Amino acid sequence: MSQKISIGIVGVGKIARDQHLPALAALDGFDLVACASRNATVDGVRNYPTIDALLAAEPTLDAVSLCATPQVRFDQARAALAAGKHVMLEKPPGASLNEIEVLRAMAQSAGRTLFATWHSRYAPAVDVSREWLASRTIRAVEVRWKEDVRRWHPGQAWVWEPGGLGVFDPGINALSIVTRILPREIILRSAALYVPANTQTPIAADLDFTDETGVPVRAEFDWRHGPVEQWEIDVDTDDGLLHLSEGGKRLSIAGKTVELAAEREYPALYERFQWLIEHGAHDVDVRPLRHVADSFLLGRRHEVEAFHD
């Protein structure tokens, strides 16, 4: 595909303004022509109140990037695929596993690309870690993903409703990295979910996995943390400790800092989307979401004090 891919953004909220719009503005492969949002507009493009209005008015649009909340993403993606558009899904790709399989089949039938994105996998330390760990003996893995929900989701009630994931909204980023860097699959053995008395989703979670050979993998997610936040993964190996920090922006191995490329998660996501479209391919890995679903299936629920924003 030699010409630019025309694209629309659906859901102009914090993540779209902070990441998607700047990424598209910095790339040559896309032409942002339209946006759809109930409560926001973007300067310099055509704006619509809903995805249905956008699709009806923009028949030549090549692709859409869906940035609305996961609870509405299935209906939006289904409409876009039915209209013949390539579809990029913000994380998590949906509110349930089966709806992603339905979308996968629709995309294949329509000959359109479906890209379920995991932006944290494109942090600069991730693939370096993956390559180094591939030839090491892993003894244990510890994940600490702890932040302040009031900083990252102020006034966003949807995160506390079914499908909103609660603390797994950031925690799934850690799971996306773990499933990328470890050479073997992990299996959840037990989970503890700490749910405020007035919400439907957890504010903290402790997860215990093993990999296929029995290596322990423990994850701690907490949305009550601050002011110093943690996005860290430690992998204990026969050649020393691999320490990934700042969500994948920093890396040390056996106590030595590893020089990394500059961070460009979202531009890299869109470059991947462009490649998939040009090659008629798909990229739909639901393993991080499956681990979240397993946590809700196996997790023991512990009620904690009510949360007030």
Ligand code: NAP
Second form
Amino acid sequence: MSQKISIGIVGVGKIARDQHLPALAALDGFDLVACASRNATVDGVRNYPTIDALLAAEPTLDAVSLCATPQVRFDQARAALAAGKHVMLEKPPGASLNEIEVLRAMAQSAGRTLFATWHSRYAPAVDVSREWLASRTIRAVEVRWKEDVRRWHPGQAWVWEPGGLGVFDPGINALSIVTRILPREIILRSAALYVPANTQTPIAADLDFTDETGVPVRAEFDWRHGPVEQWEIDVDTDDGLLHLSEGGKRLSIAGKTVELAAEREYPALYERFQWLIEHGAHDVDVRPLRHVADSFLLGRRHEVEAFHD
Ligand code: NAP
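Since the structure above is the form predicted on its own, I would like to see how the form predicted in complex with the named molecule looks, so please show that one next.
What follows is the whole complex; the chain from before opens it.
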């Protein structure tokens, strides 16, 4: 059996506690030895206030998993690669597109793995949908990704700041699925961004894409939704409707429920990271973030009611 990969988590907040710590605890391939966070510690490992302190004190660490907010991703990833670590990035992989290209080049020249994760792509409906759609004629795609921001992002001021993406923080998960399951690339044609009077990022967005052949792909993202989330993608085909729901945990095709494996997005992400490290490979697909950037480039802004948490 190959040796365990010693790993550190950087940014111990909601997603680190909800998903990364339990996933690592359940996997044999990794040994979580250290964490770095300014305001939090994790029991049973060595804790440091910053990534720089962690890197200085842990020269034999193999890898880091960066779980802080996107605005600080680049500086943390650059420091980790410079220290010779393999790097796993939470989504989105950065606050700009170019910083990811710089990291990609750094990782290549350092001979270290860079893994830009898209956790929603590991939802059980995704690969089944991709395979089924590969041989169908697609007529139209509709995405509805709607939730209550107060439930999912309570007190997270960073989502409203530049680089925080606003409603694209969950919306990019839908885009990561769409870019995985559709057989052709999509191109943004127009967008409407609904921006509260007191924030820098949108609370809702309507996006109109077509695929390369002109098939319409429409997406609605909304953070002003009621208590029951809507994380759905409909793909209308000549063999019936593919309906992905609950963020990819459920799937029906032509009205029939498809039996799926249990959801295990984060364990699967770490297994992929292990495979990439063992094979000296990278996985950096920026397309979901590129569609967000295009939305900010092409989007018509509409000011809406101020948001108060
Ligand atoms: P969060 O809890 O608000 O923040 C995560 C941690 O980032 C904080 O606890 C903080 O740790 C650290 N941090 C914040 N600002 C920092 C700064 N200026 N310098 C250094 N560290 C800083 O956010 P989250 O919900 O975990 O989200 C983090 C990332 O995971 C985001 O990119 C998000 O899109 C992604 N994600 C979140 C979810 C979810 O359900 N929440 C799901 C999937 C992916 P310290 O203050 O202790 O340093």
